[in-house]
Structure formats: structure tokens, C-alpha cells
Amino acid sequence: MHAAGLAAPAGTPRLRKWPSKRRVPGSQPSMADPHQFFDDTSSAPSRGYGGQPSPGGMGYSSPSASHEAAFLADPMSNMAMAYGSSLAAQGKQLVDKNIDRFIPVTKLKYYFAVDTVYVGKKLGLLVFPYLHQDWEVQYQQDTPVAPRFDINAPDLYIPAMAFITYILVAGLALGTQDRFSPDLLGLQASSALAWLTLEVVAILLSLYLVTVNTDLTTIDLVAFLGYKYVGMIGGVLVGLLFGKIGYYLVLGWCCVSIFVFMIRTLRLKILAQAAAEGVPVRGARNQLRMYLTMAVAAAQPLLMYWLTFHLVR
């Protein structure tokens, strides 16, 4: 058999094998198959007609963006926003204007206008008031000066800090006696606060019944009645260190001091106003005012002992 016999006939066309085309993911549109009708969009981001990527991701603008733009372009919406802003501003002004009716923020700022020098001098006056001569509160254009400029002016910083310190010292005293409990400490705090509230209400009622026209405010009463916690703290601390003898000595001194302090302070607020009204010194109404001043001053030592005697053993 000849080799030529194995060859294909001359008239038969030879089949040519074309290389297979594979689809490469992520290929650019310019390299796509010419026989492919659509571009491969499985990996490349879709583009709009202008060739720029659209925010919506589908060749169209985002619905939310279009709605926001339409809302801002609407004149009615602009008017509504401006009206709402004006209402908010008017509401804020109304609250700032009428807040003093419920919470006297401006007055409270006055009572906390203190400094370190004032606090030191005031504490010394509370412990040793016997040599102090001028008890008049200073005024500037019918307005009392800030406490940091006048040692006779009442403040709320010392009473507030003294009340908190008294509760902490009471907890310390109960802990040294193995009697501490959160309930007992809360009872101590609520009892002291209840007595202070009862004092203020009783004094205001008494001033109303005696018909005393005075510039003594409720905040002034809270400040003056809160000064007794300073002596209570000293008595309990000394009692913890030196026993009951030290407690009675220090507390007795502080009780006499607060009695003198309250007499000399309140008589200018109650009796001086009566003298300015032309009430006779020996008149019956003036006698009631004097008795009221003495009663308020005498109640301070009693409450100082009542709120501290069980803390020292």
C-alpha cells in the first residue's frame, strides 16, 4: 500500500481547527467577543448614557436624592422650615422668660457666688460670732451685693456642702459602730431634710400669722437654717475621736455659737423692719416678733443634738 493512498483525496477540503474562546470575567468592553450581543456587566459597574456612574447603581438617579432635591426646591417646604425655626426660637424665648417662675435660676446664682476667702471667713463667723460687730447686709442700688463681697450675706454653698458632708460623716460613724446600712443612711438623710422642710414651713407660717413684712425670702431661711450642719459635723467628728466628752463639749460650743448667730442675723430681718414701720419697741406685735426670733434661734441647738446624739457612743 502506497503512502499516497492514505492521503485525502485532492477534491476534499481540509478541516481547520479554531482555538476555543473563553470568556474572561471582568474583561473590558473593548476586548469582548464580537459575536456577543450584550456587554458583560457581571463585574463592571453599570454606566449611564453619559458614561458616568450613576448614584442609583442602575443607570438612573437615586429616588431619595431626587425626592430631597424636589423637597428643597419646593417653596412651600422652605416656608414650612422657616416657620418651624421661628416657632422653636419663640418657644425657647418663652421658656427662658418664664423659667424663673418655677426655678429661680438667677437668684440661685446669687447664693452660690462665693470664693475661698468668703467660705473661710464665714466658717469662722459661724464658730466664733461673739466679736463680730457689723451684721448689716451691704446693698448696691437696692440690690444686696454678692456673698463673696459681704460676709453677712446668706449663701447656699456652705449649707449644701455641710448637708452632704453631714450625711457622709453619719455614714462613717455608723460604719465604725458596725451599724451601717444603705437604708439607715437614707433614713438619716431623709430625716434631716424633713426637719429642714418643717422648719421653713413653720417659720413662714409664723411670719404670716404675726404679719411681718420682711425681705426675708424662703431661700434666705434655707441658708440660715442650713448653717447648723457645720456645728453638727464638728461635734460628730470630735465624738468619733475623743468619745462622748469631746462630742458634748464641741457640740455645746457650736450650739451656743449658732444661737448667737441666728439672734443677731434674724433680728435685723424681723425686728428692724418693725422699727422701720413705726411699731413701738414694747408693743404687743413687736413682742411677738421678738419671741419668734428667739424661738427660731433656740430650735437650732435642739435639732443639732437630736440629729447627732445617736451617732456617737
The other form holds:
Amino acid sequence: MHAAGLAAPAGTPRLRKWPSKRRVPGSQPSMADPHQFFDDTSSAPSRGYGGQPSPGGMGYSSPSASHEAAFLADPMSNMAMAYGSSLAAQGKQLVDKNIDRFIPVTKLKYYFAVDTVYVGKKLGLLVFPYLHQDWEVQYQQDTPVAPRFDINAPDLYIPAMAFITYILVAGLALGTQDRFSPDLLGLQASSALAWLTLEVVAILLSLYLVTVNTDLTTIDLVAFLGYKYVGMIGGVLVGLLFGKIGYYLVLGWCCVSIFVFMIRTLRLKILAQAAAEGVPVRGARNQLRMYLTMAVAAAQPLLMYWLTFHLVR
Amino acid sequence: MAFTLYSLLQAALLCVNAIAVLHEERFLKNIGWGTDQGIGGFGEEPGIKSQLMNLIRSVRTVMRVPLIIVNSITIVLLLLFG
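With the form predicted alone already on screen, would you show the form predicted together with the partner chain?
All chains and molecules follow, beginning with the one already shown.
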């Protein structure tokens, strides 16, 4: 009855020990015995010990006071673990294969490859873009270089952090005016996200209508449109400290900076190569593209004002 | 300022409905935006008008059936939950 279904040729010593353990079911947690068993079974780690698939298939829960070491030594639990881990691996493979269809995870990783130096320089560039000369993104064998190595590359870290900080600062501003309630935070977040989505859709639509062949992907666009939250945070914080005058000053400065930043960045992406180098190229298409760039850039200060003016009284 | 994601979804649904409702023969042909009037040869750039006509035609073709489903769901949900 012991060897039923169990290939335990050399397990006879342990099989003999096994009945003795079964006779004392649930006795003191015998930690010595499993170790002893482990020592014995160094060549056959999981034979014989509690191995018989008992009538309920509950071999691993046999009353041998099996603790973790003994539990793992049990072939039934081994099989269960192996099966479970293979199931988990299969599930993970399935998820990995399919999630790339909905969320481009590998592409997203590129946008989060930042470091502190890049973030610092980029924040400085967002607030003061007037002295920066070279706005081209460097390429490395047909793929753009990661943001860590090139300050001109768009990233999603700053926009994501700035968005969350904007929500928190909005809550802070509302709190100082005794207008705060927790659902207002959700409302602010939803509102800002809705405006962002609307902007992205409007810009994609106009890019389609004007038949611009750019390498400006949607995620790039989200990144560029998310940079305005930095200026908004600055404006609201200064407005909290110094009142409306400070708010208008800082917001005005950030609006102009974002305007210049967007024009200089989008010019390289949307306009044709010749026009981007400063040579004014005639033609209705380039003019249309220039108007589009200016419209996108001009929408940024408007939205910056619209999303913050109600926070500063 | 109650501009939420939900109202954005509602607005998008209404816009797509509006595009789907445009009648081919009675309206679009009369203003010169019919689907067979948009072929401008194989010039290198289709103008804005032909892009727009293409967009309208593709939206009408693609979104017919999903719109039926989404509209029905929206109607039921609005009736139940206001």
C-alpha cells in the first residue's frame, strides 16, 4: 500500500519509518524529523516521505506534521508547485504577449529612461528656452536616443510627475481657501485629463487633415503637451505665496517660455526639413503647417490660464 | 468647472452620431462632399477637403455597427440611471 503508484526503490528504510510517523499524527511539530529525513534523503530528496497518494490525493497533507521543509520535500506538493509555476509562467506569457497590443510597454520604457541630470536640465529648459541652440533629437541607427542622453528627447516622466503635482497643488490651493473636499481632487484630475485628451485628439485630427508626414507619435505628443503642467504648478505656488500679482507674473513668464519651447520643438517635427532650418519656403502646405504649429503652441498658454485661474483668488 | 472624462465621452459619442447621420444623397452630394466626388487624381497631396471627405466616409463605414451597440447601451443606462 505504500509503494502504490510510487517509485521508491531505495526508500525502504524510510518506508519503514513512515508508519511510525503515521501512528503519531499531529504530534509535536517535529522539526527534527524532517531534517533527519532530509539528511537521509540527500540522494533521493522526495521519495517515500509522505508520498503515498492517499485516498483523497492529499498526500502532502498527510498527518506527518509536515512543515515547510517537509512540505516541499513531498512529491505531491512538488508536482503541485511545478504545475502551479508552469501555469503561472504560461499566464505571464499570455499577458505579456497580449498587453503589447493594448499598451505599448516597450515603447513606454523609452520615455521613462531618465536620470536626475536630464530632469534638471529639462526643467530649466522649460522655464528658460531662449539660449538653447540645438533642438534636434539625436538618432542612433534610426532610433532616437534615450532621454537620458539627449536633452531634446521627449520623456513621460516630467509630464506624469507634473500632472500629479498639479492635482496636489490644486488641492492645496483649494484648501487654503476653504473650498476643499476630497471629491474635488478627483474632479480636478478628471478635468485636466479630459482637456489633455481633447488636445491630443484635436492635434491628431488636424495633423491628419493637413497630411503632415511626421514621426511625431501619439506618445510624443502627450509628452509635449504635458510639459505645460510645470509652468502651471509654478504659477499656482507663487500665487499662493504672493497673491495674484505673483501668479500673473510667473504664469505670464511660463506661458511665453512654453510658447517658445513648443514652437522650437514642433517646428522640427512638423515643418518640412528646409523650412525648419530657417529658410522660408513658399507653398501653401508649409504655410498651413506653420499655422498649425503656431496654433498648437498658442493653445498651451490658454489652457495654462484656464486650468489655474480658478485656483488663485 | 465640470469638464470631466465622462462628458468628453458623451460629446464624442454625439459627434460620431452626427457624422453618421449625414445623408449621402440628400446632403453630401448637394454640397459637393459626396464620396465619388473626392477623387482628385494622383497628385502628391490630397487637399484638406478630400481628407475631410475621406474621414467622413471612413467614419460612416466603420462606425455604423459599433454605434448601434454603443447607442443602445447608452440609452439603456441613461434610462436606468439618469
